[in-house]
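First comes one chain, alone, set out as structure tokens in the form predicted on its own.
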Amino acid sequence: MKINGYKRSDGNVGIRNHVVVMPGVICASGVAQKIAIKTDVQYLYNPNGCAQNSKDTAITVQILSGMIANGNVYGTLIVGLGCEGISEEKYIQEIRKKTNKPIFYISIQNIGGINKTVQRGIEIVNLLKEEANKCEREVCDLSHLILGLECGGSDPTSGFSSNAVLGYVSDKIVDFGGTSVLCETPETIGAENILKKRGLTSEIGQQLYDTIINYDKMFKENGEDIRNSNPSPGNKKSGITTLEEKSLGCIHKSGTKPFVGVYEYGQIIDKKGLVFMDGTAYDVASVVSLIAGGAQLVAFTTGMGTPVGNAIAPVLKITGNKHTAEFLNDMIDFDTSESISGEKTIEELGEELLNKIIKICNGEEVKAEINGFSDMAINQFHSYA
């Protein structure tokens, strides 16, 4: 199966052709945002960049460099302040490990204030836009697609409708040689023995099992029980009773294929097939980690509805709740509730969703893009941190 994407010089393929402006530190956010607004390009918010310990800094750089390296990005301007902890050299060094695409860096303190920096930034971004506009979509194999699997605002319909349909699509993506990524480690707790058996090898299965168990232990070692906060109040109100119940519904997104790899939070994904990423239950930070890992598209199931979007990749909203699909129509892209009413099968809806994904890969916008949403968060509380 084919898509029309943007072939990058580093070998990646994008389904969007973004020029991005990102502050190197939160102190430079206002200036970076001025440049992005004046040039009408994507603004990638950076909530960090300074005053972090070494482990948190490493996670921040891992995530931001991965998002810049994502195939959906043509080139990036980083706007620094000049005295922050994550230096120009550190950003460039980490980005160059992942991609050779155009990267520029300017500093407010070195250039001479807000106005001069904005003017210089506009000049650089306009040059990037001029070059990006020369890129044209080309026929690419679907095997280049990395599909992130996400859920949030779940209700009971998520587990047996939208997640089941997405699981069918995940299997199809793998069959076509592409990559599908299950994330959200906390929402696999209670299903670890099931997932362990789905490792391509016993070593992968054990690694996946250990990753889930360690996440549970991490909370307990910090004096918390994750089951006190997950399911969320909204999950419980909608009818989900326990974390284990939620997890059993969550893993339906991964379909039936064997897991061929386990990745850390935001780590670049370099395998084809179904893989697991050690991610957070915090929706925005989980979406961010998938995109930092290379996902050009995130399929996000939701029972109660959520408007979450991202600056780098489309976030496709899928619901199995007919009321949500109708009442929150301006944030939902695909409705699987006909699998509940019996009007259509999981397989029929799966084929329709796959066709929707192909259209998005070819340029069709999702609701989050139309609404201009670009949410950003980086998880710092993590098992390997």
Second form
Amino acid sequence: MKINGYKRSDGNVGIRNHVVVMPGVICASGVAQKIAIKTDVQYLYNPNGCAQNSKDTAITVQILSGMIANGNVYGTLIVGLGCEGISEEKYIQEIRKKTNKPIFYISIQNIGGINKTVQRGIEIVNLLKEEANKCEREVCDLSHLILGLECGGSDPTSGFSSNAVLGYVSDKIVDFGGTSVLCETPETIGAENILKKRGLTSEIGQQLYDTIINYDKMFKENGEDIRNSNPSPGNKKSGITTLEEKSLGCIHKSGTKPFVGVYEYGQIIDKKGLVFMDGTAYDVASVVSLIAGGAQLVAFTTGMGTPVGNAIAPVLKITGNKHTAEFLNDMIDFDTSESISGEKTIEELGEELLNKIIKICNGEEVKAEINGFSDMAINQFHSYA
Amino acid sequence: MVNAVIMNPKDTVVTVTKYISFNEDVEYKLNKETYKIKALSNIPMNHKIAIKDIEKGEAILKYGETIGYATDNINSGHYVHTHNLSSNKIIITEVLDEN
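Just the form predicted on its own so far, so send over the form predicted in complex with the partner chain.
Let's see the whole complex now, leading with the same chain.
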């Protein structure tokens, strides 16, 4: 199976050709945003950049460097303030470990205020745009695709319709030599025994099992129980009673293939096949980690509906809830409810969804892109210093 | 008319795909056979109904797996949700001990 993508100098393939402006720290957001708006390029909001402890700083840099290295990005301008915790050197060093693509860095305190920085930023971005526009789509093998599997605003239809259809697609992507990524560790609690058996080797199965058990334990050791906040009030109102029930529905989107690897939150994914990424079940922060890991496309199932998008990658919304598909039509891309009414099988809908994914890889925009949505959150474990 | 889904033959609950009123028939298909039970409560769309008698403290099964434990005796046909199903086994054991 082939797609028309952008071949990058680092060997990755993109399905979008973005020039990106990112603030190096929240304090530089206003300036960075002005540059992005005036040049009409992607604005990647960075909610951190300073005053974090070393562990959270490492997570922030892991995520941001991964997103900038994503195949969908042609090149990036980082706009710093000048005195922040994550310095120019730190950003460049971490990004260079992942990609050799064009990266520029300017800072407000060095250049001399807002207007001069905006002006300089516009000059740099215009140069990046000129170069990016020379890139053309080329025929690439589908095996270059990393598909992120995500769910949010789940209801019971997610478990028996949309996740089942997405699971079919996940299997197909793996069959074509590509990569599919399950994430959201808390939403595998209750399914750890099933996932343990799905490791390609007993070591991978055990690693997956331990990752899930440790996440649950980490909360309990801090006097918290994930079950107090998950399922959400909306999940419960829609019919999901317990976290275990939610998890057993969630894992359906990973299909039936064996897991070939387990990755940390936002770590670059370097294996083909089905893999697992450890991390939060907060969907925005989870989508972000998938994209930092290299996912060029996120397939996001939702029962109740959500408009969430991302600056770097298309976030494709799939629902099994007919009411949501119709009532919230301007934020849903694909409806699987015909699997419930019996009009179509999971396999038929899976083939249709796969075709839709190929079209999106070739340039068709999803609703979140049409609306220009770019939500951003990075999981952190401690408060700001 | 089929108006519920079962995920696994072991399951003790099914999910209704439309609003079900008290005394209405709930029908689901399993291995091409159609099964029917009478609803003993109103059940909101996409919520669960017991298809077997479940004792207090007993595991409740969906997808063929434990999704939690009954916090009360639940008769076949009754609505199953947060009022009678909980993740936490320990609390239920304590309650049973008190009795």
